[in-house]
Structures are given as structure tokens and as C-alpha cells.
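Just one chain is shown here, as C-alpha cells, and it is the form predicted together with the partner chain.
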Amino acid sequence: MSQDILVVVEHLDNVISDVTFELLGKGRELATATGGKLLAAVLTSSAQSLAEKLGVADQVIGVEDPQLQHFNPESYLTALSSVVEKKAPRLVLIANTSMGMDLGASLSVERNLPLVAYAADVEMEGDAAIVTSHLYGGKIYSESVLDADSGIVSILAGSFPAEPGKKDGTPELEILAAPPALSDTRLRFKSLIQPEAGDVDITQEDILVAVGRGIQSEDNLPLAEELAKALGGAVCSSRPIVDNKWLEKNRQVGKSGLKVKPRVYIALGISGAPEHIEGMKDAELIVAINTDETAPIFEHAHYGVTEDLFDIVPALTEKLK
């Protein structure tokens, strides 16, 4: 086994995802600690253009095949597995995203490597990697010991700054032969579907009133709408509200929704699971109202209120009118 750190580069439509740079920044630190190299694995149809953005890595390992132009759990696993077999890295860092979830856990079974998911931090302690995961919606943290020769860490987006991972310039690019099994997939990628333009673009709003499960019922949504109206902002939400079809998808903040950075973010009845925090933690001012005083949202908010939102919101709307 080597002491190298391998970061799996996530890309969509030939654009590298932000989370990749977060992983690269952290990977740089870890490679210094292990004394190994920082490797970036690029699985795509043509690696050169993506490699140009990966200057922070010591080496880019590419697997190129037309089949890899778009993500496919089966072909990507075949390609990644060949990289891991060849390079035998100390740690594989992968994003805990829609693509990364499919890839990380299947790589774990395929190569019989241990995996720690929901990771928000990784540090080397002697020969072991200590991985801090945010579990139970962020209410409990756990420290896992990854002391095998090699292991996989699936990291929550937004855990590390992206800046340290961004550096233009092409490192040494090594293209590995595409494994023959690459096109042997039972899942077939057909197309990418862009979201329909909705009535409002929450990424462009200065003020957002966000509702979560604590709003309790669709009938209570007007409370939030009136507050947003009084503020000249818009209503957005956490995932359960959209899964329940109370609001359209274009209002969802977080992992599978949108990333927002408003001046003011008022979180009503939102617990603050890591998937939501990822989408709003960069708001300039966060006010959270939630009766659960242990809700993780209070770790990220500037101001917190544990009184009932059904008492506070109407009074607040009245004062802001």
C-alpha cells in the first residue's frame, strides 16, 4: 500500500463540482501528514480539460472512455476500481453526494475496503485516520478509526473550504487503460434533465424565509409567505417540505436542492441536518426558530429562538410590515 491520498473528481456536464476542490484542499493536508502524494482520479471521456483545473494535485490519474462522459454507477465503479487497484492509496476521498454515494459504498464492497460515510472531518493520528461523521441528522458526532492499510472516506459537501483546493495548472497526467468491462453495464445513461425555470430563483433572493418540518402542515405555509412578503423576500424550504409536495422543487435548499447565500436567512422549524446546512451555511445572517433546543441549526445560526414559531412569526410579520 502507498501513503497516497486519492481524491475522486466529481464532474457534471464537464464542469468539476465545488465539493471536489474542498476534498482536494483537505487531501493536500492529509498527503502532507502521510508523506504520500495527492492523486486526483478523473473518470471521463477526455481527461485533459478537467486536469487543467487540478493544479493542487501531484498527479492526475485518468481513465478515458466515451462510456464515462456521464456518470453511470457501474462503469464509474469499474474505472475507479482499476485506479484503486493500480495505485493502492492510503485513503480514497469521495464526496457524499448523489454520485459519490453510489460510488463509495460499491467500491467498498468491490475492493473489500472499509468505508466511513457522512464524514465532516478526517485527521491522521499516527497510522490511523480518524474520521468524524455527523450522524442522526447532525445531532451526534462519531469518531471512527480507519486503521486498515487502505480505506474510503465519504465526505459531506461543505465540510472544508474550496479555496485551498483550487489551483490552475496541469499536474502530471497518467492515463490508465480503460478496463474492458467498462461498457458492460445494465444501467444505461440516457440524458441530463435541467430543472424547469420556476416562478422564483431563490439563489438570487436577498432575503429568504425557510420552512422545515416544524411548520407541521401545508395549511401553515401562508405564515411564512406573509413574513417573506413583509420582508420583500421569498419562501424556501428543507427537503421534507418538497418531498411532501407542499412546495415546488425550485424552492428546496440543500444537498439535492439549491445552494443559497442570501443576506438574511430565517429558518422556521428547520432542525439543520447536514444536507440542509450544506446549502445555506454561507448566508450572511441566519436567524433560527425551533422549539428543539438541541437542533443542530443553532450551531450555524447567528441568532436562535426556542419559542414556538406559531407565536413568533405573526408578531414578527406585524412588526416588519
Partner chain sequence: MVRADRFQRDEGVDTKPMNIVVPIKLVPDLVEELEINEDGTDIDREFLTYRINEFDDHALEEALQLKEKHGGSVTVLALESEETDKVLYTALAKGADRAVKVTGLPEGLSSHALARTMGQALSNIDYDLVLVGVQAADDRDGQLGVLLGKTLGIPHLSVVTDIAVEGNTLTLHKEYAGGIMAQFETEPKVVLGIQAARVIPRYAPVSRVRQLMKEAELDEVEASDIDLGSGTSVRRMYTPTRGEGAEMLEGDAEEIASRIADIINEKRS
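Having seen the form predicted together with the partner chain, can you show the form predicted alone?
All you get below is the one chain by itself.
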């Protein structure tokens, strides 16, 4: 086994996701610690255009095939497994996204490698990789030791800054032959269905008032709407609110929703699960209102209030008026 760190590049429509740059930045740190190279695995129909955006890597490993133009869990697994078999990296870093969760577990079985998921930090201590995972929405921290020759770490988006992974450079590009099995996969990509535009584009709003489980009932949404109106902003939410059909999908912030970067983000009754934090962590000012003093949202908020939102929000709205 080598001491190299392999980052799996996640992309859509030839755009590399921010979480990939987070992994590349952390991967560079880990490669320095192990004395190995930082490798980036690009599975696509044409690797050159993506490789040019991965300057922080020492080498880009591309597997090209029309079957890889769009994500297909079966095709991607076959291609990624061939990369891991040939390069035998010390660690494989993959995002804990819907794509990464598909690939990470399957790759673990395919290559018989240990997998640590929901990771928020990875450090090398001697020959061992110490992985800290956030479970149950950040309520439990678990520490795992990967002292095997190789392993897979599935990392939560938002765990590391993206900027260190966005350096300019021209990494070496190595194209591996696509595995013959790609032509025999049972799954076929048919089409990408984009969601319809909604009444509000929360990605363009300067001020957002976000509601979570703490709002308790659909009947209480007007509290948030009045506050947003007084501030000149819009209402958005965490996933449970959309799952309950209290708000439309276009209002959802997070990994399975939209990524926003407003000037002000006010979180009402939101615990701060990593999936939600991924979508709003870049807001310029974050204010959290939650009666649970241990809620993970306070780790990211610039200001926090632990009083009841049903007391604070009406008083704040009245003051603004």
C-alpha cells in the first residue's frame, strides 16, 4: 500500500462541488503527514476540463467513458474500484453526500476496506488515521482508529474550509483504461430532471429567516413570515419542514436542498444537523434562537439566544416595526 491520499471528485454538469475542494484541502494536509501524494479521482466522459480545476492535487487519475458522464452508482463503483486497485492509497476521502454514501459503502464491500462515515475530522497519528464522526445530527461524537493499510473516510460537507483546495496549478493527468465491465452495467442514466422554479429564489435573498422543528406547527409559520417581512427578507427552512409539506421544496436549505449565502441568516428552532449547516454555513451573519443550549447550531452562529422563539420572535418583529 502507498501513503497517498485519494480524493473522489464530485461534479455535476462539469461543475465541481464545493465539498470536493474541502476534501482536497484536507487531503493535502494528510498527504503531507503521510509523506505521500495527493491524488484526485475524476470519473467522467472527459477528464481534462475538470483536471484543470484541481491544481492542489499532485496527480489527477481520470477514467473516461460515456457511461460516466452522469452519476450512476454501478458505473462509478466499477470505475472507482479500478482506480483504488491500481493506486492502493492509504486513505480514500469521499464526501458524505447522496453520491458519496452510494459509493463509500459499496467500495468498502468491493475492495474489502474499512469505512468510517459521517466524519467531521481526520488526523494522522503515527501510522494511524484518527477519524472523528458526528452522529445523530451532531449529538454524538465518535472516534475511530484506521490502522489498516488502507481505508475509506466519508466526510460531512462543511467540515473543512474550501479555499485551501482551490489553488492554481497543473497536476499530472493520468488516464486509466475504463473497465470492460462498464458496458455490462444494469443501471442506465436516462435524464436529469431539474426542479421547477418557485415563487422565491432563496439563493438570491440578502436576509433569510429559517424555521426548523422548533416551530412546532404549520400554524406558527406566520410568526416567521412576519419577521421576514419586517426585515425585508424571505422564509426558508430545514428539511423536516419540507417533508411535512409546510413549505415548498424551493425553500429548503441544506445538502438535499439549496445552498445560500445571505448577509443575515436567522435560524428559528433549528438544531443544526450537518446536512443543514452545509447549505448555510457561508452566511455573513448567523443568529440562532433555540432553547437547547447544546444544539450544534450554536457552534456556527455569531449570536445565539436560548430563550423561547415564541417569546423572542414576536417581540423582535414588533421592535422592527
